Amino acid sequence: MAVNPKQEIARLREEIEHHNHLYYILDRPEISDAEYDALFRRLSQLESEHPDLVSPDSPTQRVGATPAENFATICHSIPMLSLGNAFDEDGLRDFDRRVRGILQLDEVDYVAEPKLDGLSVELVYRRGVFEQGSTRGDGRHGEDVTANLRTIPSIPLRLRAHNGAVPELLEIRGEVYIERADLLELNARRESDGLPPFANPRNLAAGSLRQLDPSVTAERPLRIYCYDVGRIEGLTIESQAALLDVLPRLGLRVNPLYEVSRGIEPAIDFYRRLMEEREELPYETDGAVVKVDDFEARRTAGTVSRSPRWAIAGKFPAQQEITRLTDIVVSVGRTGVLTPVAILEPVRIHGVEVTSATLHNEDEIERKGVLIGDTVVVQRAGDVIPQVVKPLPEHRTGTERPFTMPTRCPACGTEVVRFEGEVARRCVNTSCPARFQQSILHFIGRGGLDVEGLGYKLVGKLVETGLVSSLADLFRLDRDALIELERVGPKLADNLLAALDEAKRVPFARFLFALGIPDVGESAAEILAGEFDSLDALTEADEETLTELPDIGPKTAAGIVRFFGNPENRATIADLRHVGLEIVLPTVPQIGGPLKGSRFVFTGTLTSMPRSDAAERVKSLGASVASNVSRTTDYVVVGENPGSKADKASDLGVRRLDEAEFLALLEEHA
């Protein structure tokens, strides 16, 4: 029985949104990533075959907008007010007295929720479909960032039905934020690339949502918690507790860490517990928001100036301490970036002893005016990484001295460089022992070869003793030599050698990530492994070829070309192959079909479908897809703004197809 495309598309959208809800809202996935990807690919294929059936609320349309020249201004139908602050428990009690006086009640029901450090936004749904999203702005006017908000997976493009229906209109307020671990990982990558780190979650959320190119926003691991409502039509909600119960039923994510309290004292208990447990939370919170639960009571309480009388932010005391900065040393990372680190007199910050703190780079030291010997304010940025906030000049004795960034690498003595446009200085010696140790840890880490049993200290011993002076030396390790190392017994040596032997067969994408190519993370490595049919083909690719790949920008492409153009890197790869490391290429099932044996290359932009979908279409008909044009290429599909591949096809006599001819070919063989 023939499949009805419209019904199949509707079924796939419903199934994908169901799994999105389980994953992003309920944190209870039922299928594997591979199964989810298969559903998504099938939907993309059907929509590319039937473009008239594509709708804005389809899961495939999250990143489909072109970069904007600027943001339009949105007028909020109901102002998004800021909150007044209470800085201690007595401040919360004063708030309660004011509210009870206004409402003329002896006791008031409150809802207490964590206050997240992100960016407030408004989402507008009409008849259940996400129509518009904007920033808070000045409270009355915000910026239209609809295209960027659509890229956030936890924001549904279509609401789920509640009691058999969706509201005619729903204006939802929420906080876009980033989890602590994601911020640290993102900042680590930026610093290794010589880019300034994001100062805090709010800066990252704000900067990400104000990107003119939605694809940049899509690369940032943003999330949302919804907490308030503007206008509602077709749904009655009478309290904050009811709102937080209904929103997840509609598919909107709310923070499960909230409490309804009778009177202010239980809300203060929540504030106190939250302050004690904040380190265990995955996100940054700087306080608790306490709100009157009943919406009718809120309307009675009203607002004052720019803040509601019915809500307040109970702020936590800052997690900062004062200590002495005794020295500044420089660490060398895997990519050669030199990072100044403050050595501190030990100080406890929120239960953790801190003895050192990052200073990021020399520009940051100069901006803050930090001197060696200064008394400084230290905080745990994101409640995790110690950071020098500022010096206290009033405590200076005259013995303090300025820090000078070394002109030579402290680990190997090589003269350091500072590339144009970068804030970091780098050691460019690929044989630098400090760089090499970090490179080994990256190479055998979880995203790379994933070798169990090799930690920082043991890698340091292997490098220090000369047992490992190249990546390939890992696979030349001798059992007896390992046993001679301190705290390495026969069992550990045997386990380590077995793990290394098992790691010799490594998937192409993991190998690319393990090499530590600049800007090539796990996602980019997967793209490269899927586009090139061998490592040799990738090493010969030029920048123009690479930038035509999805999500590979000019900077990444240039870094890839530089990496493979370096004779030392080529020698390292050859040595790894010599010791038996086998790169396992992705297995592509051979599909019979009318285009079986044909080889396609795509260049330029297609208007009817993404190039990735076009590639899947021809693969489904039995063809293969390559990234480079050669004499073995059968067709070069030329879209808008093509690269040099189009000219190369003409030079080699390879048949060129414009988009109309390509679509006709698909139709002919469908």
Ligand code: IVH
Contents of the next structure:
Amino acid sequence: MAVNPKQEIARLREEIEHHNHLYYILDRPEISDAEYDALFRRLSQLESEHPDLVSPDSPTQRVGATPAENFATICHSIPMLSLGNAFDEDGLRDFDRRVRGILQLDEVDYVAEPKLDGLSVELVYRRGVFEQGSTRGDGRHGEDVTANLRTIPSIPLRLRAHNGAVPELLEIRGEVYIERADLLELNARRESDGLPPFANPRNLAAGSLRQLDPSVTAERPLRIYCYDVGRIEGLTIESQAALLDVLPRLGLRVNPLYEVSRGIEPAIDFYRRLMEEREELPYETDGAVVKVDDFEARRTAGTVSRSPRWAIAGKFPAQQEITRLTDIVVSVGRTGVLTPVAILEPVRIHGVEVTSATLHNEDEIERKGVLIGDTVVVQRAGDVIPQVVKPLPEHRTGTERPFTMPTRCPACGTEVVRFEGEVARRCVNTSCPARFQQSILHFIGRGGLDVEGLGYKLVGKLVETGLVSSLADLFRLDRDALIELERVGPKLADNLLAALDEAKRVPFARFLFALGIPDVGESAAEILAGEFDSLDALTEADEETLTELPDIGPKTAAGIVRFFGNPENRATIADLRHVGLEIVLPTVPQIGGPLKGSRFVFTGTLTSMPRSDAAERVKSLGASVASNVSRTTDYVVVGENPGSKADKASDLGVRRLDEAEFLALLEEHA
Ligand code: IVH
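Could you switch over to the form predicted in complex with ligand IVH, since the one displayed so far is the form predicted alone?
Below: every chain and molecule of the assembly, starting with the one above.
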């Protein structure tokens, strides 16, 4: 029986929402990712055939919005408050005493929850539809970040009915955060792409939500836990326990780790246990929030200076240790920025051995008053990157000495420059070996040529020994020279040469990113590759033409023109072509191709074709290709000598294809 498209679309949306809920909210998926994607693909297909049936709350419409110019200011109808702090158990007992005094009760019920380290937001649902989302801002006025929040999969675009109805209005508050493992993985990727890592989950959450381009936010693995309400109409909730019970029924994600406490002691117990066990949690928490359970009692308690009298944050002591700062060295990045790094006597902070810490820049060292040889306090307080908190001057012996930022680059000796308005000093020598080493790492890194098996140490050796003194030299390496290097055996040499050979056919956008043109990240590179028919056409483009492109501002445009105008860069590109590097222009994907919506990841060497060809083949059938395996990957194609991606595929239950199966799949769909 023919189903009408409208009905099928409605049914698919419902089904997809149901599985979203199982996966993101309840953490209990019932179908495989491939099945889920098939539903999603079917819905996308129907919607593209019937554009009039697309609606903003469709699961296909999460990353719909185009980049904004700026964020609109919104006014929170009920202010979003901040919390007072208690620093130990007695601080929590004092809080309880105050609350009992105000409420004139002998015993108060509380709810204790982990305090999450992210960014607090408000979500407004009207008649069940996610209408607006905003940051806390100053508590009264926040920024409208609706388009970015829509990209977070655990934020439902539509609420589920509870007792047959959805509330007329629901303002929900919660924390957008990132799990520790996701942050580490993201930072590793950023570092290999030559981008600065995020210092902590909060910076990441804030940075991601304040992106003008929602497609950037969509790539950050953000999550939400909801924990508070603003205005509600059409639903009565009278306690925190009731709130935490009803939110998941409406499809909103709630941290299951909370406890209802009769009197303060069980809440204190929760605080103590959380402090001891927090390292085992997948997210960072810097304390426990203890809240009066009953909402009527909250209204009685009221608010003083932006903090409610009915709640408190029991903070954990920061994870700090004392050690000696033995030296300050200076590292040089790809763009020439000099970064002072503290070398520390090794110290363990909460299970992790710390041997160095970034000092960011000279102003920071000055501000902290740190001397070389100082005894210092070092912390890892929710921070992935350890920090020097302060020196302990009372430990000084008189042998300490101040650090001065070198006036010459430590790697090449060129005089460094401090540009107006910048804190950093830069080495401006484009052939500086330290910069060159970082440039190679960027060139062969994940967003670039993606050469497997060529890491930091080996690149260092290649540069040091003079085997590689230009990007093109990478493709001139031979087996004998490689085997001469320490720790490089015949097998590694062969794999490396095969990987390099394969990397020679590189998609246009990846090549542009790999070149390290100032301000040209992965998304700008994609735009340029989509707009120009060839590298030569791009090389000749003027600032005006470039500025007209989406997302390319005047600064980036000027940087691009300057980059291609530089004879050294032109020579590098000519040389790369000379050694056989081939830029693969994007094939126009077949709309609705047979593999539309499938996601592929390749690992290892294929014998029948270079990986870049394989990637182009699947793309021309409508699929997309990613460099990392995740739950949303459909196929991992495993060639010879695969990397860790093959194991990851098995761990996540992603379908693995060997070369023969892959060829059969191409055959079947060609
Ligand atoms: S309740 C006024 N619960 O802490 C009470 N806040 O310093 C409303 N936070 O802005 C907040 N985890 O960003 C509450 N489980 C939790 C929390 C939490 C983190 C943050 C929130 C708030 C800040 C207050």
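Residue numbers count along the first chain shown, from 1. Take the two forms, superpose them, and find the largest set of C-alpha atoms that agree within 1.5 Å; that set is the rigid core. Only a predicted model underlies this, so the values are computations on that prediction, with no experimental measurement involved.
When the rigid core is held fixed, the Cα atom of R656 travels 2 angstroms or more between these two forms.
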